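A single chain, nothing else alongside it, follows as structure tokens in the form predicted alone.
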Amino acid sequence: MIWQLDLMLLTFVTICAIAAITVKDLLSAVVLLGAFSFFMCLLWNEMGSVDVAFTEAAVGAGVSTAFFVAAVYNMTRRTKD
């Protein structure tokens, strides 16, 4: 394991998590959560757990993000802030 790469990926994961919590727009939050899942996939792969990384990529970054985007587009906005 390359500790510099692990630290960089962990930093990106933390930034994506904090940004997804603080952003006001739901679609932006969904995109940030997809990026979070992608960076977690890279982190799992770097740690040597390829099966968990593949599952995270397929389910976390792929299917869940698509379902969340579909759910956001089917919602109606109540306010315009």
The other form holds:
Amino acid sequence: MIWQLDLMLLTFVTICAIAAITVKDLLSAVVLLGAFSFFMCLLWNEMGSVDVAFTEAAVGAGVSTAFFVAAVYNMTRRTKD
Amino acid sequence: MIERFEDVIIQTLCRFLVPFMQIYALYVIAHGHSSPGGGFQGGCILAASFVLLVIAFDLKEAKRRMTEKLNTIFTSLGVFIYAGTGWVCLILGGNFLDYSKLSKILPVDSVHARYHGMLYIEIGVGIGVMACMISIFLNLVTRGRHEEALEDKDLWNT
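Starting from the form predicted alone, produce the coordinates for the form predicted together with its partner chain.
Next comes the full complex, and the chain you just saw is listed first.
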């Protein structure tokens, strides 16, 4: 474990999470959520949990992003609130 | 999103990419008990290859390769393999999913039977997860109206 790399990845995760809930465009929120999943995957990989990181890469960054894009295309692009 | 458009680069790339993704998914499932990965991750990668097929081509092409009936059969088959392995262990005198009892019907000792039993579970989980993920994606993308979506072009061109 390298604590500098840990801190950098944690900063990216926090930035992506805060940006994903504040942005108004839903498609941008989906892309930011995919980036959040990817940084979470890197963080888990760095902490030595390869199996969890692999699951996050396959499910979080891969399939669920496609699900969210499919859901966004069937509704309005921007949030009301 | 699922509107048919002829783009040579995207379609050729997907034609090349999909078999490699599926081979990798089968590798992940087959090596799940000795390395990172397993049935759930491999099933998700298999489903992701199908999602890529739907995005690059259209829904009709995807339905030709994986019909609704086949998908439902795969969902049930995955659960059947998983639960069936558990019940075979139960019938052979062990607990539910007690793989070491499989040595009574497999030509290996109980340690290797435990090793192989894990593989059967992973295959069942992989098939079930793949079919469920494909089903979720098709329901999301057609708003749950498969047959109307195949006929009515306006439903997904909006």
